[in-house]
Amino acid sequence: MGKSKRIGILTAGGDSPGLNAAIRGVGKTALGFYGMDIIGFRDGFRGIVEDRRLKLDKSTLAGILTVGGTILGTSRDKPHRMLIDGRTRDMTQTIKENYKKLGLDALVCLGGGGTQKSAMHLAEAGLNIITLPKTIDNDVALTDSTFGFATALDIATEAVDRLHSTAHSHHRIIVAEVMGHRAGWLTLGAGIAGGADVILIPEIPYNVQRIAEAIKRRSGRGTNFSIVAVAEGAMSEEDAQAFKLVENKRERARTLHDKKEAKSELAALEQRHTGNTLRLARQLEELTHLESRVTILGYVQRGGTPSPADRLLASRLGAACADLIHEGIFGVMVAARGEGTEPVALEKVAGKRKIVPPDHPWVEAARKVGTCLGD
């Protein structure tokens, strides 16, 4: 018999429901089915840089399926841009040295879009890398779904459900801010499932006058309350145009001065966008003469026990990951595809984002049931 394989695993980026289920899926399959050894690195890529690790065995993996967060801890550190002793440094070589020192045959990285890019960087540096797609935003490219999304969708939908009664009782506009800076899957899904009257997502710039008109039409029919589900990254048509101009400027920049200038302008726009949901609520109050209140769901969407759907998804992606390691297939993300899985080359995933298409069935369904999308 040959030497058993030894794999490392880490969780990077924001926490998400289902991370522990995925760790368990990889771990139990690798241990029990293939006889591999497993090391967990603490706090993302920083853990492998600083060689802070945890042996993952049957006792470590026991009882974590239903636990939220991640037993390994996480961070947003990037291998090639990590703050060490007050300086930003490229720690790729250190990661390669520790990978070799520990005798690893593969490194499994659980994370969202940023993690896919970091993992691609390590794959290009010569390491055997496999990733699993995690994020409540559901915006990782080329996978049907990401674990964490289903749980967050349940939480956000329940919040919208609960807001209906107070909005109705007080004849108010309730504006519920849902997570999602660049993609509106969570807001769109929760808005439709929760019966929101207005849904605003980053992919569809809104016109506040049109939203106010839709709310006033409801008032004219005798319904003096409205629920507005708005993604963090939703923008007015004017702001979206301003962002687009600056993004185009940044893409065309050739000199270091032009790049810095474009970056500075983009940062200023993002700063201006902070608090946009509160401004929107005030605008709607002025235009409709209905009292408005804001509820920001925030991190509650990322916490707590993962839903059965996320436990199932994370478990099957994790098990498939161990299969691919056994087969010697690396440089891929384990994507959900229907009821199965599929390895997708990291170069096809890294740097890409899955956003809501304007003709997506969810968008069409929302319009057909009379939901205002702000355009």
Ligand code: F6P
Given for the second form:
Amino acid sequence: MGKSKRIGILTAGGDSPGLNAAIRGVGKTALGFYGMDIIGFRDGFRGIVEDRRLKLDKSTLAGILTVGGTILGTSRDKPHRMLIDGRTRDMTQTIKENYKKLGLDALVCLGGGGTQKSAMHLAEAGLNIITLPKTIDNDVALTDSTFGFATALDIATEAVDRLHSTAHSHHRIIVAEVMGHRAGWLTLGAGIAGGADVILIPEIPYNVQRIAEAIKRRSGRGTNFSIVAVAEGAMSEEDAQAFKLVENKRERARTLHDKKEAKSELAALEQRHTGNTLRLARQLEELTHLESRVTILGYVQRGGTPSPADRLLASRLGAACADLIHEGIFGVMVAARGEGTEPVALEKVAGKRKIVPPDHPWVEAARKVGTCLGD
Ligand code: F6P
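Here we have the form predicted alone; I need the corresponding form predicted in complex with ligand F6P.
All chains and molecules follow, beginning with the one already shown.
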């Protein structure tokens, strides 16, 4: 009999419900089904750099299926750009050395878009890497969905539901800010499921006059309240245009000076965008003469116990991940595909983002039921 495989596992990027279910799915299958050895690294890629570990065995994997967050801890550290003693350093070599020293046969990285990129970098450096897609934003490319999204969708939908009675009682506009800087899946999903009157997502720049007109039309019909679900990254047509110009400039920049200039212009625009939801609520109040309030859902959307749908998704992706390690398939993300799973090459996923296409069926359904999308 050959030596049993030894695998490492880490969770990186923002936490999301279902991470522990995924750790358990990988761990129980790897340990119990294949007889592998598994160790967890604490706090994302930093854990393997600093060799901070958590032994994952039957007892550490027990009772975590329903627990929110990640028992391993997480961070937004990147292997090739990590802050060490106040300096940004490329820690790829250290990761390689620790991987070798610990006798790892594979490293499993659980994360969103940024993690897929970091994982790809480590795969290119020669490590056996396999990833799972997690994020409440649901914006990882080439997977049907990501775990965390279903739970966040439940939470955001419940919030939109609950805002109705208070908005109705006070004849107010309530603007509910939902997470998602670049992708509007969560806002769109919760907005449709919760019956928001206006849904604003980053993919569809809005015109505040048109939103006000839609709200006034409701008032004209005797409905003196409105719920506006707005994604963190939603922006007006003018702001979207300004971002586009600077992003094009950054893509075209060849010299270091031009790159730096475009980067700082982008940072200035991002800074200006902070507080956009509050500004939007004020503008709507002025234009409609309806009192407006803001509710920022924030981290509530990422916290707490995962929904059954996320537990199921994370468990089946985790189990499939251990199968692929057993078969020796690396350099892939385990994607959700229909009822099953599918390995997708990391180079196809890294650096891509799944955003809401303007003609997506969810967008069409929202329009058909009379929701204003701000355009
Ligand atoms: O990537 C998931 C996400 O939850 C985004 O929706 C949100 O904008 C961001 O993370 C917040 O991240 P942080 O935890 O770094 O504040």
